[in-house]
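To begin, one chain is listed below as structure tokens, in the form predicted on its own.
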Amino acid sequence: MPETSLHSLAVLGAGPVGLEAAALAVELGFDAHVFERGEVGDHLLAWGHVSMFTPWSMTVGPASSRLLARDGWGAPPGDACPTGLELVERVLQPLAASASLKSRVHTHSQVVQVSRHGARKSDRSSVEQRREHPFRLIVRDPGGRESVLHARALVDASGTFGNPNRAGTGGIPARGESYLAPQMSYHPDDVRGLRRERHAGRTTLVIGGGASAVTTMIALAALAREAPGTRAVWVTRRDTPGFSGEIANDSLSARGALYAEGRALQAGASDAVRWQGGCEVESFEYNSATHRYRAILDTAAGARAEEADQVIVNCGYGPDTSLYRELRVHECYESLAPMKLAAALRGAGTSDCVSIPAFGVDVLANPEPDFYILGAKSYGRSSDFLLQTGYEQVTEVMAKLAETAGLRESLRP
């Protein structure tokens, strides 16, 4: 067996979740590594121009503010929303560049998969005998070499964005989908910015009916008022105008007002936009000789064409849940959610990110010992996160693994 400290802990992604979970772990006594494939804050920084729904005084978790303070870090005013850019060069990339950190934040460190030294999933052994065998990570870097790293405690806070969903029909790809996936964008495009010359004065179809394909419609009309010959189809598979996520009497002001915004554009605000409801996505071409995308679309009407010069692909985002194949964690077949977490946000009877608690330790525990998915990951397929959120679930987490760990407890107020 290899030997491992009884207080290492590894965490999975160097979010805002990933870093409140390191920073309070150091503040334990626990030794934590972060290990992130990418950059700090990579997945924010590709909505980087998006300005969150939540002011900072909901989005900097109470751990890593302390631990900034300590560097004389002053916390923005509260009532200002942040972009993800914005949260990233504040917080994220000072937090990880900060003394308690530095050597602990690993990037383009990829973990590719999450097991047992010396225990398979299937073997019938008890808590305590699985805690017996440390976690064992795979960790592949920039240049394919790979390493094999050993921890006691393991927090997976990767998140979702990076493993967006696709657009066919039945949550699948559609056909020719795969193929040209690599040439279309699946997150909200900085169309007015870096992206502008792939859409000004071109036709893009836009495909989805949350708050990204929201965010990415209302730039795209913005785009059409400041350049000439700029359009965008709008498809959803809800035939109603509407957004999956939308809440009435929104508690975030925000919020609120971007689904408003899209509301005005499915009834025609905009002539730059055509909405196309009830639609389902069969399959994608691309010719090459006019670089143009051919999408056919199942509606109750029969199949319907439409070309674009780009495709964005909006459709959400879920988890990667195989990473931990190998661990025993119930998952919630619906949402991919661990079971007893999708059950406590089902039964919380309300898709309000602010109005749903934050749940109990014993509610966000694996099968797995000492194994805790955190962060939006935690939520599967459901959009209904709030960062506020996954700092209370690092609190409650972070207290039982001290206590398993034999540290001190969780400062806790």
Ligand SMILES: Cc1cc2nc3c(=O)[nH]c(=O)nc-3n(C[C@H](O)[C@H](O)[C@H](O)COP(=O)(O)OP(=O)(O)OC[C@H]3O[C@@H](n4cnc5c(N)ncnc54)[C@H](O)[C@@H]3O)c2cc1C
Given for the second form:
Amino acid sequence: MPETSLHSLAVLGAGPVGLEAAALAVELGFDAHVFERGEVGDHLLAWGHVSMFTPWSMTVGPASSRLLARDGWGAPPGDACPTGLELVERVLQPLAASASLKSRVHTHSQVVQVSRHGARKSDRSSVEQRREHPFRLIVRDPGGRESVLHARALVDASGTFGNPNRAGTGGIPARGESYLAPQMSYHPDDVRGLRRERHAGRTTLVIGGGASAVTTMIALAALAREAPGTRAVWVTRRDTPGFSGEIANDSLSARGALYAEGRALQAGASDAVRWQGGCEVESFEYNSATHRYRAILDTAAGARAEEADQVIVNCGYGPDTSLYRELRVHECYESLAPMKLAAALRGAGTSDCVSIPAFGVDVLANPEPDFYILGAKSYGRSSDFLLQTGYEQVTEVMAKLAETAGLRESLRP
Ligand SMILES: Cc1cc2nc3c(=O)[nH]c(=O)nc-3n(C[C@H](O)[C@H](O)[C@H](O)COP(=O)(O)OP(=O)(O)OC[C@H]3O[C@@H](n4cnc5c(N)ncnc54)[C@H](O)[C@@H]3O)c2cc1C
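Now that we've seen the form predicted on its own, could you pull up the form predicted in complex with this ligand?
After this comes the whole thing, all chains and molecules, with the earlier chain placed first.
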């Protein structure tokens, strides 16, 4: 059996929740290491131009704030909403570069899979027997070289943004989609900035009915005001105006304003935007002579074709559960979130993330001891996750892990 310190902790992902877990872990005395596939805050960098709907005061974790304050960091003004890039540059990068975490955050280190050394998912072993087998991580560097690392506790905070859903009907790729996916987009693109040339004066087909799609549509409508000839066709499954995730009398005013603007676009506020509800995507084709896409849509009135120069699919994101397939996780058949948390979320009877609690460590625990899925990934395919809840999850889980590892239980130094 590999020699592994009882205080060793591996964290997957250097997003806001993974770094909050690491900040609290070092405060508690863990030998913590964070493995990040890309750069620090990689997923937020991908939507760096997007303004968040929560203010700074709800966006920075308490342990992160404490750690940064020791380096003289001042919290940004509480009521302004940061962009994804601002959160990375003003919080996550300084955090990862701090004296406490510098040698503990390993970027360009992709965790390929995790298991327990010498124990399989199906072995008939008790919790205590499984604890005798440390977690085993296969970590890959950009050159493809693999290392094996071990830890006594494991936190998966690898998010869902890197695993976008496909556009096709029934949730599987539409005909032709898998082939064309590398040249289409699956994220809320910066259509007015970096990707301007692709969309200005052209027609873009946007598929999706959640916050990412609304964000993309608002940006395309703004681009149309700046660049004549810009057009957008907006396709949703829902056949009535409105969006998944929309809350009546939203307490987060920036989110309420986002959806209100989306509804205005559906109602015809921009001549450049045409909304087509009640559509399932059947297939995509690409004509390499005209450089145009053709999507065939299933509607109540029959098949319908839409042509466009670009396609942006914003149909949500889901967890990569293959990472921990050899660990014991009871997944929800609907959301792929850990079952107890999925049931608690459903039982909460609201999708307003502001009023949903973190539910406590027992709900976050898996059949696999000392393994926790935290942050956006803990919600599976549901998009209702709020960073503030993720930071509460971290506080509760780290206290439990510290108790198990015999470290001090106080959450403050
Ligand atoms: C456009 C957008 C706007 C949002 N706005 C808000 C908002 O205003 N307020 C709010 O509270 N929430 C918001 N959210 C929701 C949520 O808070 C964010 O998605 C947030 O980034 C989640 O943080 P996280 O740390 O859980 O995961 P992520 O930020 O997704 O971080 C996961 C990290 O894990 C890394 N990773 C993935 N796989 C591996 C692997 N195999 N090995 C190693 N590393 C890996 C990724 O590269 C990434 O850096 C928004 C989400 C989106 C998409």
